[in-house]
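Below you'll find only one chain, the form predicted on its own, shown as structure tokens.
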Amino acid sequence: MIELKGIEKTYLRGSEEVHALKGIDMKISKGEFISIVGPSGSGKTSLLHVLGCLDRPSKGSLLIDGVAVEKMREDELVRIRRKKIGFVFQQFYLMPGLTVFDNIALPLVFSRTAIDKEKIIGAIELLGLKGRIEHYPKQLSGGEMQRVAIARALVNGPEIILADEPTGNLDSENSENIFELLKSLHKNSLTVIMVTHNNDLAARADRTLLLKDGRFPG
């Protein structure tokens, strides 16, 4: 489904040449639960943002679906992003001024999709937010943010779910909530890739993945 070969990046910092990826080679496959681990500092992120087609690699080639998307236009990587790809991230980014159903329904208002609320209220108790609807950020925990940020990514109905640290700022008992919530989307057919510094969670991914100074060792 996905696969990246001799992926490099490289981006100034101030007068600084920062070699964030240094030639990453990897395949996965549809429905794979794959989870990202390493240092502070050693591209993960990076390699997320090029895999959501959210930045394009300095070299290399990032195939999906069998298509070379690096040198697309920008119009052509949103609609990837739009119809194939969900984001969850630490920070929940929700806007506070909006209720879970508004949260949730953003990615729909923008790909100018009509707003589909049976779909929404799915996704809302699938995510067990049921009691939510009318909430706003504050009124919420940090568990139930992440849930709306989970649903959020889920409601355009993607094929790949990219989790960057997102149990991050949760405590034990909601990060091992979470956790089990996006296991059980990979059982529907969802691919998941997951950057993480819970060993622990990362060791229960079907594939355990550890990045290193921009390369996968070995």
Contents of the next structure:
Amino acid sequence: MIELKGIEKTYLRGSEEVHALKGIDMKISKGEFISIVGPSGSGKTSLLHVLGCLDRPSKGSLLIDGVAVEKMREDELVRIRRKKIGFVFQQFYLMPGLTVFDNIALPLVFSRTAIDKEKIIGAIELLGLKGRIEHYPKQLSGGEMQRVAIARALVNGPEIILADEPTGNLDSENSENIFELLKSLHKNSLTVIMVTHNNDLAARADRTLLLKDGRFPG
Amino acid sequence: MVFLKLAITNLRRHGTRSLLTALGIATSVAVLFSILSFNKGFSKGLARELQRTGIHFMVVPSGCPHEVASLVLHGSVIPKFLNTSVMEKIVSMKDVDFATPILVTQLPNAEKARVDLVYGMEMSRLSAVKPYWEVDGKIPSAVNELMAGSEIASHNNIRKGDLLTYSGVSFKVSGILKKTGSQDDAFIYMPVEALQAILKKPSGATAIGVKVKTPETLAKTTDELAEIVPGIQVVTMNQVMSSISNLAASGKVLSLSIAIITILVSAVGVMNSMLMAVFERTQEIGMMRAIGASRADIFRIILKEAAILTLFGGLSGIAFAVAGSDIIEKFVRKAMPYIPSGSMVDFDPVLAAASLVFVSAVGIISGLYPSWKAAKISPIEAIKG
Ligand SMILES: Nc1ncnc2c1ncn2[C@@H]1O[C@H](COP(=O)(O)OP(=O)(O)O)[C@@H](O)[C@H]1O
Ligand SMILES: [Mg+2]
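Output the form predicted in complex with its partner chain next; the form predicted on its own has already been displayed.
Let's see the whole complex now, leading with the same chain.
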């Protein structure tokens, strides 16, 4: 359960203040699949960063499982990111020097968790990446890279997946696959929050939120 | 393990840059290690030479303190002479084992149109004065025989049985002194009487070498001697060695400073290389923060890269230095005024380890700033979705 109360985010660009989020109130239940749409610059990424404890809100309160995180120390935020949150990006952001296996295992390294080889290989096969385990990112297609990124987001067993335009760099067939993959995760009781520009996909979520100029209008 | 893999693959992604940076480190470590090895070899060589010399002190005319060191170690010709009559007084002292005259000069070799350095000594004392010398042939046993050092012999094609003429006197070459590695190799050795005759100074000596019966009586003997014989100066071999050490010390300081500067320059190279790597990987670093890396993790990854880079460079540098030690030794022998005999640059694991530790420390210190920069990168700035 995630609750946002009056979340605001103000960036400084030089001496100019940019109000990216202007008072967000929302509740997200456990296991919900939410899509967020909105024009470019409306604050979608900023919202995901706040939700993912990558960034602190300038104002307002964020409760994850009833705990206020906005005043937590950096190391506590790191622990929440490791334990509860998985990020998926539009540009995949795989480490080019690491194999598929090592890319997926990387969050375990950061969270100081023993690497369960069998489990990772199982997950890789489940995601249709069998035979790709020892490959490097540049040997993969876009759809495959995004599946690796999703496997990486899942490896620490998070409760929330935050996906920022995960299909933005993919063709329609791969977009469909990735979307179905995210949906199947949510069926396994994961909370999935997905930012997208694809209205068709957005409409197939449990709930679609429209962000405009840092607010949810209406 | 994965951190290590990450660091190595990151270094390999910019292979040329990493290699050049490591090369800078390698060069500076090679210089440092060579200099340390040489300095140590030099001190060891001096000590060894001191230990095996058969003479405890030298008596020289007073007023030539600077020439003494070079005299003993054969280099310069002192224009003043002692009279060998002082020898009688020296030998009559109860703790003195023996005293032997030494006469060093330059003699023109008319036929060959060159000037040779000639060392006159009592051949019967040779084994006592230079116990480690080996001679190919015979030690001169008559006044018309001489012996040539290996270097002067090979340069001028002097062979056993040849005849050499100095000031109208002919000498037969009875033997060639085998290579000692020191300046001894550059001299002609003849009986002191023969040289005295040529110089028309029948009782002249540049110095008198003295051996005492037991080293414990050395101080007492030299003190007494200074009282009995006026106009002389006593120089112990220890003093000679320490004045050579002092001469060498400024060279050591200079060479070490150069090594340290080289290392600092290559440390700047490491810092530059790592800063570039951090700058290029801003997004990646932001992503790692998003998937659970703490600032400290990022710091450690970058620092590990710097450490691997310097360690790799350092190990290569030691390898270069060992592989090139012969060339380095030849070069230094030419450049230094005095080098004790024997090999100077021996591989010393302690010095190798010390050089590595030093350069690693410098490398890690120069990696600190880039690592701190990387740790400071804001993940939201880095990953703009
Ligand atoms: N790190 C930042 N510094 C300054 N301004 C920023 C920063 N990140 C985003 N912004 C600004 O905040 C606004 C919202 O950006 P963003 O959240 O990226 O929107 P979206 O993802 O919907 O395109 C934009 O005007 C953007 O320029
Ligand atoms: Mg965005």
